[in-house]
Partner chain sequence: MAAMLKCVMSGSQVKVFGKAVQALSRISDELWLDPSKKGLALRCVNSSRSAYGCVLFSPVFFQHYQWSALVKMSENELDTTLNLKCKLGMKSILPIFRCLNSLERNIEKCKIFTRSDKCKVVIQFFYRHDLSNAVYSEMFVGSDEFDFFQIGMDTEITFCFKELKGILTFSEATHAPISIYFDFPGKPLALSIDDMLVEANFILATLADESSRASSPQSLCLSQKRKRSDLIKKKAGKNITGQALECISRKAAPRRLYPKETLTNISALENCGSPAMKRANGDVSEVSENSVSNTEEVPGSLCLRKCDAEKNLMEVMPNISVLPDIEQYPPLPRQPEFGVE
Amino acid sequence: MRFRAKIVDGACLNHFTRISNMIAKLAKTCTLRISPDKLNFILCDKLANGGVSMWCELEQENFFNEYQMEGVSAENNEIYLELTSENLSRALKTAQNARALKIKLTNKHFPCLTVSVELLSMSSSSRIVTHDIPIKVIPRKLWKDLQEPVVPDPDFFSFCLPFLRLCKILNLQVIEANLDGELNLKIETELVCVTTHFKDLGNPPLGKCSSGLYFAFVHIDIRKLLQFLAGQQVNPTKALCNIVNNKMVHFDLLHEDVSLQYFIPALS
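May I have the structure of the chain above on its own, in the form predicted alone?
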């Protein structure tokens, strides 16, 4: 296995750093999937056990000036690595105003993802700051558990950028919506019930969904939603909310060169 990549464009470097910071806020540990044309950051907690799942996808050509990789074999030309998300985020924080960033797979008595940052000094010469991030190489037999999550046929689709912005200030407990462009956020306690209504959100024509004014709903753990919202550092151009009635909510945030899917299960 081999992997080596380099970023020299400042805007691409800053964007990659923001994505790394976002991943660190969403997952303590994650899987980095390296393929010839994409990088994926993956979190696959079991939804059935109340865990969240995440699938973040980057097109490598939109970030890296140089990109070389060789997977475990010609038939399985991929690499799966487990790492602590904060370690990568912390290493990239030293890359502000850097001349270049290099990332490569190394072995220094243990497997590492080595991040080398080329910085300009006061004398205009460069100096190199190197971070060796410990990783665990995931064997081929475990890859099947780290594939892109399959979204069940939802009962509701909606574009939801206004909803995402407002959620940051609400103690949300229930999300409900229909295919007439309506979405409601509910707070329910023994003493009070407060509902915020959205209308005319738009519904993409996808799949076989319930029609009319039928409301699909999901009751979720507010802490998991707030963690997702607090971690956002890449402003999406489009945001989709998919609800599988009383089972899960799936957010799909789309940007020009990165996408993020986040799955939150319903409370049992």
Given for the second form:
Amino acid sequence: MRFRAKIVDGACLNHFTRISNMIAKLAKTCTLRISPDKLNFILCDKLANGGVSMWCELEQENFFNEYQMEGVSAENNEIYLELTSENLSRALKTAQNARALKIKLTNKHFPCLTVSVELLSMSSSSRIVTHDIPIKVIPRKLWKDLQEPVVPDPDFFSFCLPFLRLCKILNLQVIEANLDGELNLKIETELVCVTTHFKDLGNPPLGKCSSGLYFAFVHIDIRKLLQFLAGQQVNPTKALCNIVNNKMVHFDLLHEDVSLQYFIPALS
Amino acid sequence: MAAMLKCVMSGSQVKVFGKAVQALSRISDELWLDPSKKGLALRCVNSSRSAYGCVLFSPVFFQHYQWSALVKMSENELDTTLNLKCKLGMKSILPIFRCLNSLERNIEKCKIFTRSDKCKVVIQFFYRHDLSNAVYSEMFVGSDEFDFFQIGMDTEITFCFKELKGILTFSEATHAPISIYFDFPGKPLALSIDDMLVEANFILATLADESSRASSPQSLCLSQKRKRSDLIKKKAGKNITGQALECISRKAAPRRLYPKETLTNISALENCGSPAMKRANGDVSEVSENSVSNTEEVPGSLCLRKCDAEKNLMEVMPNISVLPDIEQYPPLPRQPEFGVE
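One more: the block was the form predicted alone; return the form predicted in complex with the partner chain.
In what comes next, the whole complex appears, and the chain from above leads the way.
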């Protein structure tokens, strides 16, 4: 197994750092999947995560000007690593205004992802900061649990969320939406019920919907939604929200070169 | 045989123990440690004798509990048994048990040890090494980034980064260069800022005994192949210019990192108060910026101040104002079991 990649473009480096920060906010531990064309940050829907799952995908050629990898075998040309997300984002913190960033898979007494940052310095030679992030290699037999989640045909529909940011200031518990481009975010307690109405949201002609229902509901844990929203550092260029009635809500965001899918299950 | 106490606690036990100390600290400024077969009693009474507290930890509270009393043999064969009489100032012991939640999380075990014939109580914290998640970071800084860089031989020292960070933050505010002096592991590391307006000196202990360091899990992360010295020096602005500095800069070219010639007449920085120890293969030294002006008249020399072997750390840096507690109680070399932060 081999992996070596290099970023020299400042904008790409900053973008990669922001993605890493976002992942660190969404998942304490995650899986990094390295394949010839893509990098994925994966969180699978285990009980430990509260049933939440995440699939973040980036095209490697949009970030790295050098990228070489060799998977576990020729037929399975992929690498799955488990790491603590915060370790990567903290290592990348030193990469602000760096000349170059190199990431490679190494074995320094135990498997590591070595992040090597070449900093500008006053002298002719560069200052190099190296971080060895411990990782666990995930064996082939567990890969099947880490595949891209299939979005079940939504009971309702998907629609665009241009104003994702606004959701942050609300306490949300229920999301309901309908075909007319209306989204309601509701919180209900014994004493009070607060509803926020969003209108005129687009309905892309994707997903099917059940004809009988006027609104699709899903009852979710506020904290999971807030955690998801807190991780968003940049307004996405496109945001879709799919609701599977009483089952889950699926967010599909597109930020420039990165797509992020986030699944929040309904409270049982 | 002296009266003694030796006990070992886990992280969660330390929390309870620490809470007891905190509770007793509200009563008195003095704490008695009183071990017996019933267990370890922490006792105190206030100065006006209006409040008394005693917390007795039974032997089974501890992971390990060992104690003994002093048996005094007398002529008439009536032996007297004297229990350990150990009184501590709350001011000394309270800070140790301050961040109890952090201790509970991070401490593997805590050892307390004292003997009646020694005038100290030793409390040792052994931190958990979470190898599985420890990130090892290394920064390489070339010698040409420094105003002055002279190393006698390849050196690797370990010290507390948190303390260094504080010092570096301060130095940024002063905009003055820092000089760093160090020697082999176990000897103190000294950082010195000296300009017209501000003079600051910080002394940090370093981990001693390289060979036992190799057995500590944390050093597995340290690249054993690292040969270069990690000398860190901030160059916030040159305030000394002139020929002497140029001379030094030239002489501090990278090739001097591996001098074939040994540097003679340079003594190592000594442990305060301990006898001079010369090293066989050349000594390490570093000259501060303030001594540059002293050597202006000898530009051709090595530009290093000759330090007498007998001089202690304080005398090497002549401008330090009196630091009475440092002079009397120099930082001891950190033994590997000291408790890595």
